[in-house]
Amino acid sequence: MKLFNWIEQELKPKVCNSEEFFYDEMESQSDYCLPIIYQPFDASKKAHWRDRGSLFDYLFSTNGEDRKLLDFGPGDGWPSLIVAPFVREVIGIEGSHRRINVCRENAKHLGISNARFIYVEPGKSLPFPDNTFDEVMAASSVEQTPDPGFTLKELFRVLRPGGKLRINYEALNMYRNGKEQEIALDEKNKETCRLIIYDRNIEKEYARMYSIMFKKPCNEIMNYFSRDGNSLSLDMLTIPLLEKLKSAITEARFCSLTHPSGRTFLLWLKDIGFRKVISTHSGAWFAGQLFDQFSEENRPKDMDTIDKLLKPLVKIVVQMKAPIGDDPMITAVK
């Protein structure tokens, strides 16, 4: 494509991963929106009984209660700091230091103390030795690494014999037909922001970002990307808009990730030696159809009263078979 080789040549972008791109710059991952970790839960909203959902899912998906877990990835802490009252001991692993922080901090908010989380430069061996953990959680992570088919091998190796691995996995079919090619406006201050775009091939399982930031206002690049200065319009990003938008031009990056498709993820992990692997639904996908089966008033006002509810049926929920790449989880058996 003509305007990718234009910020090639002429912008020099810092080749990435997707730490540096995206997860150090972040003051908050998941921007404050999780419940328990950011917010009070809230029973009237959908996406706080997603995250009860969730939580059931990876206790019951890994067999996590009273075991030692593996959290690869958790961002702001998720689902570390909501799975570490149940289980014996959590151990998150991130690529990025202000993650490691960001965990930490919230950890120490919490009053948790069987969590731990410690820095691992992306694509580099895990600093365990074989066998290490009785289960595995990877939510939408190992697509962020460099190789996700070390990192896989890695999951493996540390995971003792009969131990699962939980993954969720960001889906590419979710952005076709219009998505594949999209921008968004970051703002860092009230004087700079950075225009990203994205790149995604959906068949050869790939995803390439462009980032380039500008020294100006949000609102004024948003004027010369939007055709109704509301939303923007990838039409809009044009090589002569771009020239003319040079010398605002302070620094440009880019990273391309693979990201397997839920196929690709199965056969891998066959291949790596796991003896089981399904693709099953999801805690979160069933929390969310309960939710929406009860009206505003017959619906359970508080957490107590929906996990007593969502427990049993999430535990049988998460064992089900699911079409490959409706509902991204897989469980893999060592």
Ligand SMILES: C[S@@+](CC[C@H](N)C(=O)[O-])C[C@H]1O[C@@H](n2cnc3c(N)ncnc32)[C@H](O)[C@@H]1O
The other form holds:
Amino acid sequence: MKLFNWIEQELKPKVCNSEEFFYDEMESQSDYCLPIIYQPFDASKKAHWRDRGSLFDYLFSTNGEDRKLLDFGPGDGWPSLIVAPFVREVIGIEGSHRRINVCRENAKHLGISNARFIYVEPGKSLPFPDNTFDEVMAASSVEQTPDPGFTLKELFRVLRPGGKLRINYEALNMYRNGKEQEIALDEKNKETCRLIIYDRNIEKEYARMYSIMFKKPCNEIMNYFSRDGNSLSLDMLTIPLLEKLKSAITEARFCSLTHPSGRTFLLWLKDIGFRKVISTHSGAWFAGQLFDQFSEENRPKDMDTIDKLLKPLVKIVVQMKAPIGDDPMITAVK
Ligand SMILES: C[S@@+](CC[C@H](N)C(=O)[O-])C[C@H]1O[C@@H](n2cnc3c(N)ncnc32)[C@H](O)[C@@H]1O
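Counterpart to the form predicted alone, namely the form predicted together with the ligand:
To see the whole picture, the full complex is given below, headed by that same chain.
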């Protein structure tokens, strides 16, 4: 694409891993929206029901109780910190120093003492001997690493025989039909903002991202790339416009990530040596469906009642085979 050639030649973007591109930059990786961790549980919100569904998903699909769990790439401490009260110990492994600090602060503020967070340099082996963990969880993190195949091999190595790996991944399929290429604006401070350009190739299973930092307020840049002043239009991002704004550009970055499809994940996990690999429904999806079954008046109002309702059902749901890619959760047994 001509635009990307222009960015490469004129802006010489710094090649980054996902930490340098996204996660070291973010004050909160979840935009402070996580229930329990950032907000009190609210039974009127579907997202909060989904969160409880995820909790029981990770507990039941990994047989987590009284176990030592690894959480690969916890971000703001999710799911480590919601799972911690139900298990012996959780160790979160992060490739971002900033995220590690956030996870530790969140653990402290929640009074959780059985969750620890350890830094690992992206792309390097995990700092644990073979067979260290009873179970492993990885939520939207394997596809953020420099080499997802290597990451899966490492997760296999540190898992004990008989232990389970439960993975949630971002399937690029969700961007089909028009969202393959997108732009987004991120306000850094009053005078600086960052334009991010996403270029996703669903068939080839990769996503490439460019970011361009402008020494200009976010609303000013928004006006250049928007028709209505509220939403960005990719077709307004042109070389002549970037030429015009070039003196305000202070930096550019590039990051390329492999996003394996569900099918590729299943193949890789089998090749690595997992003896059973299945794509199942997810506890989060099920909890969301259940939320929709209630009218506002009939809906349970407190977390304990919702937990009692969800627990036995999620236990069944996470064992139910789902079509690959429809509901991106995989269980792999070593
Ligand atoms: C999309 S976020 C998911 C965070 C959290 N699990 C959640 O679902 O809310 C991906 C996380 O993976 C971490 N990550 C990316 N590459 C990594 C690596 N090589 N080793 C460890 N963590 C990594 C990132 O720093 C980030 O916190």
